[in-house]
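Quick heads-up: it's one chain on its own, the form predicted on its own, in structure tokens.
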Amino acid sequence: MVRTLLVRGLLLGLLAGLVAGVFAFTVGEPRIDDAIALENAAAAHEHGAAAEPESATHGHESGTHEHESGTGGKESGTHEHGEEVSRGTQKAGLFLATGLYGLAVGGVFALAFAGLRGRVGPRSDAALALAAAGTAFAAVIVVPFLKYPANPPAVGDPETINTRTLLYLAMIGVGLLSTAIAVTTARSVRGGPWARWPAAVLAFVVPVVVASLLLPGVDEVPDGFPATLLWQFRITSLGTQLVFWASFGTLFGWFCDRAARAPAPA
């Protein structure tokens, strides 16, 4: 049975990843193009402003000036020497990335579903699949997003990427730990659903709020960056994950329900 669930999770995860890729390509890529255009315009402005005084006093050394000024920032150097990966290739690779993401998440989800099946949650496999997908989306996506929302490519200091990654992973850990505490609380509280559900929600929210207050914030959005573009990028980023988890949870639940209705072999 575990093998069947694993194969189902991998295939449906791949399909949901491709669906999410279509959403990201259609809705998210235009926002990235806008952010990159702003980054290029800002870089061109900085290079132009830096070149003017140098050319006035050292015009005969202009051949070496570009390389000296390029050490002022890694991103500036990238624009001088051209893109290492074209935007067309990046857009095509988006579907590969979301497909591989779906494969990995689908496999992990299937193994977790096999462990939860019959132990916690709804008795129906279809309802358990939907509940597990919704819980995973809240714990692994929404919780870290609320503390460390996604930023466009033009936003963020490359030198802090490791720190930001660790902080994001820490919030994912908080989300998973809070989920485990909430499930344990729901199973231990007596008095029916009117007592069980508020206790479970409180057990989930309290650790998330405490961690959000204790962990440092990250604010690297440059002054003057369009707030509307930043908001649209973050919403589409969260929307891509919502499309993936909604598609995957629905497909996984539907196949579970279909398997349960199938007649037993003679």
Given for the second form:
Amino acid sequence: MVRTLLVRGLLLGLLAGLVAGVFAFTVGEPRIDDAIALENAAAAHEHGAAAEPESATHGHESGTHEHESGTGGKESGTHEHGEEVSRGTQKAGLFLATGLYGLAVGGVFALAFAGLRGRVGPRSDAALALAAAGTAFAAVIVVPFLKYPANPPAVGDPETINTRTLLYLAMIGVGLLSTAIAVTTARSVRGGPWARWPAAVLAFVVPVVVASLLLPGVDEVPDGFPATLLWQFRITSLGTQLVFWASFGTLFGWFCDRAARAPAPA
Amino acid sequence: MSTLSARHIPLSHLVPWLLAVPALLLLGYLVLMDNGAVSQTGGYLHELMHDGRHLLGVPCH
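What I would like now is the form predicted together with its partner chain, since the data block earlier showed the form predicted on its own; can you produce it?
Up next: the whole complex, starting with the chain shown before.
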């Protein structure tokens, strides 16, 4: 049973990842191209003016800069996106990234589903699949997105990538923990759905809001970066995740339904 | 089928499969967050998955 669920999760995750890849490629790639064009234009503009103050503040690095090694070389590599991997390859790599993401997420989801089944949530497998996918999207995607929204290339300081990644992971932890608190609350509250649902929603929202207020904010949008492009990119990024979770939840639920209807035992 | 307890999968059946979780998380890490420290490919994996990282909403440089 667990093996069946795991294989189903891996394959459908891969499939949903590729579906999300199609969305990201058609809607998202033009935004990335726009952002990279702005980044290159800004880099070309700053090469004359800003090169001097930068080498002055990082005085100890000026030596390695001349030898084309160490931090200096690495930094220029991350800034000029076309150098190591061409843009065409990166666009193909998009499908690899969303596909492998789907594979990993689908596998973890299936094992979580196997653990939840019959213990928490709706009794029907199909309904549980949809409810679990919706909950996962809210907890693991929407909660971190609201605090640390996705950024296009050209936005974000390379120096803070580790801090930002840790904060992002912390927010995922907050989302999962809040879900656990909400489920526990819903199970312990008596008095019908009119008491249970508000209590569960409150038990989810309060920890999320408190954590959002306590964790430090990140604001690294460069001056003059178009607000419209930033907004469009962020919505597209959220849309990519929505397409993934909606298609994955639907596919997983649909296959559960099919397995339940099949004459042979699943 | 109709009772909740009859539908749950015993933990003893589930535990061996949980060994797959670290492998799946490692895959997720390599796709979304590695900057060469684990994969030992320099920035290659990062750059290859670059557009996917940005559009999946993970922090990027």
